[in-house]
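In the block that follows, a single chain appears as structure tokens, in the form predicted together with the partner chain.
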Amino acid sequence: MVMFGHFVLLVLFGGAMSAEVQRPRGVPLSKRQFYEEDKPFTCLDGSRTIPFDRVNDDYCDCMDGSDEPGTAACPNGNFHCTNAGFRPAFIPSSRVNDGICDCCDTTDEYNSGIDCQNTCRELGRKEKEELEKIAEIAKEGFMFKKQLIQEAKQGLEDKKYILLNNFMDCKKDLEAKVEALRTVKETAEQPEKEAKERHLKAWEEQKAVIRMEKDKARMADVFLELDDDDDSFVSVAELQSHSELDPDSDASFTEAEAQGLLGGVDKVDTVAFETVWNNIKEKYVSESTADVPPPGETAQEETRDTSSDNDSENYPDEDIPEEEDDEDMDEDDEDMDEGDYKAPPASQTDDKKDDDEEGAMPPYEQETQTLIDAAQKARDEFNEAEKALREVEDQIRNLEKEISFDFGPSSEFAYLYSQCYELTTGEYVYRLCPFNRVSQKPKFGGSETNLGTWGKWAGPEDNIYSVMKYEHGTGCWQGPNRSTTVKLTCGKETIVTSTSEPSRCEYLMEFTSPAICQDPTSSDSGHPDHEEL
């Protein structure tokens, strides 16, 4: 109590002292020497000299406004408030006696009729508390920051170490392994390919035989069908009954044309029909199917039935993958991945079956299958190794990217990397993922909007790390792409404290982080100089 009382007394005394110091209204102590009573006053810009009674006589005589420090007469003047108990300040002369209290010591309103309260002490106390709070935050924040710097440094070194040692070695090993396995694979694939080709060739030959036999059987059927009088000859007239065979399709199948088809003779026997058959088989329509309407649908239906029959008969389920596998390998043997291997596209299967009138290819012989299995194993091993290599390469890239990021002078912002911070407002959830992106999502459903991806540090030159800029977000209707400015202030915690949209689609985010805290011991900015008490 005693101490407090003493302090108050001191201040009061100080106040009285300053009032004693004779100087014109509105002049700061530092400029008192220019205003000497009873001596002519020279404008501070030296432009002219006037009698001292024209200082503060409510008429502007000096171009620089220096003769009217205590009135509103000069448009460019300044008024000095002592503000004992708080911070001294300059206000524009236009605020002197304008009926609004600007100086907390009320000195600016000495003739406007308004009753101002002296709030300096209150403000001083508040400011002190505020400054102490800020200093406290700065102190703690700065401690965190040091820790962050340490961690970042360690983290960075670790990462560099991992990168240089583990990952690089690993990469090298994997590259070697991939190359080795590629050779193994290729070695295994050669005999596989040959065996498969052999198998295929044999199958093709077999199919040709089957096809020929079928054709012969059909020819015999057709001969019987055409030979209406059962004389074992097909005659011109018999042929003419099949108008679809008209060579020029002109709706009149003439005798001469029919004779032409029969090789210039009137009739042919089964042997001679072989030649004829080759000319007409494309066009020939069987009498039994010709009048079943509509032919198209029927045909399709039959085909489908056939194929499904074939399917069940000739394609044991377990064989399909191998068959497909074989096809895929031929088309795309380098880039095949597991997905394709396990699930061959269904349509392909169908197409093939439809074509395959001669039935399915028989399963591979044991010998061939062994070669295929061996090659497949080699392929799997190769793919696996390659995938591992790719993963390592990705990790290296990410690490390199991270290491190359500008995380501040001491990498103090590194801890923000790959983190996200959210703020929920009335309508939206805002999400800041530093060095990555900013987004906004409606609280009650709806899709996320990109408010910008990491652009750059964008603070003023002397404090470039105080502002982050995120750019090129989702485009605005009839407007620019969304962008976000993130302002960083010192805080113990890392949090988004507010968001706003000052201009359409230009967002502003306030973000506290210890990483921006300044060393409280290195600057006195927390305590502005109390020039006068």
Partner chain sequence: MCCWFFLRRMGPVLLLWLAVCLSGSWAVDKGNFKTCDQSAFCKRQRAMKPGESPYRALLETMELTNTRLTLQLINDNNKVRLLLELYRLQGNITRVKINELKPLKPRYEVPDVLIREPPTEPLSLLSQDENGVVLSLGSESQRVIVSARPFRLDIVEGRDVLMSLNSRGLLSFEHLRMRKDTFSYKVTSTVASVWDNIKRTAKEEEEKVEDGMWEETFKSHTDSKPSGPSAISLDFSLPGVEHVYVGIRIGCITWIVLWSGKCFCFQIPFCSSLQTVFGKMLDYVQGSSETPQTDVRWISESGIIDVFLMLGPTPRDVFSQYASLTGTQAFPPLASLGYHQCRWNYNDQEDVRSVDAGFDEHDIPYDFIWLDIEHTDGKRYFTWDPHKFASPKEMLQGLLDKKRKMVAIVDPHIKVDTNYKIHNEIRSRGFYVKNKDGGDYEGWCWPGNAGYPDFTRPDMRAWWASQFGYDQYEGAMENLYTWNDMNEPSVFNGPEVTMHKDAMHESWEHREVHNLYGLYVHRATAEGLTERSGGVERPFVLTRAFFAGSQRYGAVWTGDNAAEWDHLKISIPMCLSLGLVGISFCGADVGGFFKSPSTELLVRWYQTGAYQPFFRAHAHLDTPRREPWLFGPENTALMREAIRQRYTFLPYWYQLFYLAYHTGEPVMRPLWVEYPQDPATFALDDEYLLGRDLLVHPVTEEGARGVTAYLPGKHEVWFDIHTFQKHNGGQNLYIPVTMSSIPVFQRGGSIIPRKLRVRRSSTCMEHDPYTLYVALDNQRTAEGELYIDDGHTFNYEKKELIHRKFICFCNGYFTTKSWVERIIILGASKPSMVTLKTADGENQLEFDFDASMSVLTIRKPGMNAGADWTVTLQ
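Residue numbers count along the first chain shown, from 1. Each form is matched to the other, and the largest set of C-alpha atoms that superpose within 1.5 Å is called the rigid core. Small disclaimer: the values here were computed from a predicted structure and weren't measured. Compared with the form predicted alone:
- Relative to the superposed core, N76 shifts its CA atom by 2 Å or more between the two forms.
- In the core-superposed comparison between the two forms, the C-alpha atom of T497 has shifted by less than 2 angstroms.
- F34 shows a C-alpha shift of 2 Å or greater between the two forms [criterion: core-superposed Cα displacement of 2 Å].
The block above covers the form predicted together with the partner chain; next, return the form predicted alone.
Only one chain is given; partner chains and other molecules are left out.
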């Protein structure tokens, strides 16, 4: 049994030996007042009071384990490592005298027989060196930050000046220029339009004359073709020889029907035939072309014949595939989207045929062409001015957006705007464009994946600018949209230091920047000002 008599003599090191502080083994200095040797001990949870000689007697009396701070008797107890020269620490009481050195000052293995080396001063020295490096980085980073703040302030003032004095004035000038050129354009387009309409009207009249002359020539040819007996008349019998002229198309072209087409007479001469021609010319089929099949039908028949011959030659009767072709065709039909269907080209219209026969519209007269050139020049100048105005308006919008952006309390993060930073890993190239987006692209080729677009600052209330949140990236398969959390740490350089995917489709990126560095003279140094012994 280990009794309380086993006190630890604790000395405060600092060059010369200082005050000696006695307390039970495993008790921190902050709780020394609860352990008075000449008084009964009350459990720290207040559950009971026991004689003081039962403290550290290797038997657990208190439910909270506070009576055995220096032994392993209580499963829920904690042992305090003094660790002179380094940082004090607590370990579970179960580790006391377990044969493993947990405290750097070896106080947890006082009765295990294990030979532990006191490494506290070496650990303290290394920690001090590391803290000094961190402090130096923070100091240099903060110096960069002050420079960034000054540059941001100057840049913001410059952008506001450019916005108010350059772009706004330029926009007003361009707006006035666009309106002036619009008037010039509309003024030039009116005579152009009238001249084009006159030219088109003249061409339509010319085409009408050409069509009328061709129609008369065809009428004369048809008269001669119908006048089988060459008596300079077209009779009822001669008209009946063309069954396609049957008015009711009932396959019975009667004498009365033919006489009706001739105006109620038995025969007509060339003059009277002009009226008859207007009634039959749409149906009339010339005898010279009646037996000639349309080109399309001839081609289709030849194709069918050729296909039949080829099929019989390529496949013996027993080898001709039947069901497989049908199945493949069905599958192709199913796979074809509505958007894939293409209608056969429309047949050429009569107007188009007439245009081909009548030739292209003649070129514009010099006077009309001059008006067209003047109007086109006015249009080009107007379009160019309108394009310049749109570009200036875009620049104004972008500048207003940048000026209104939250770049930190002193705009220290403004330098990150419109910049991108990359980190290449074994498989991917990660790209962070602050205040814009985060992306991932395969290192050896492939499409880029959006890991999130700028959302907001997402740090804790006391340090909100320490975390960036990028949201609504490319959706995962049967999962959420990708998102990225960017944690900022102080550093002299602006670089992406690491990336990971802690959860599916949720990425974590570590990013160093001098903009996040704090003033080292006003911040906590990160380690205690004294050692508790």
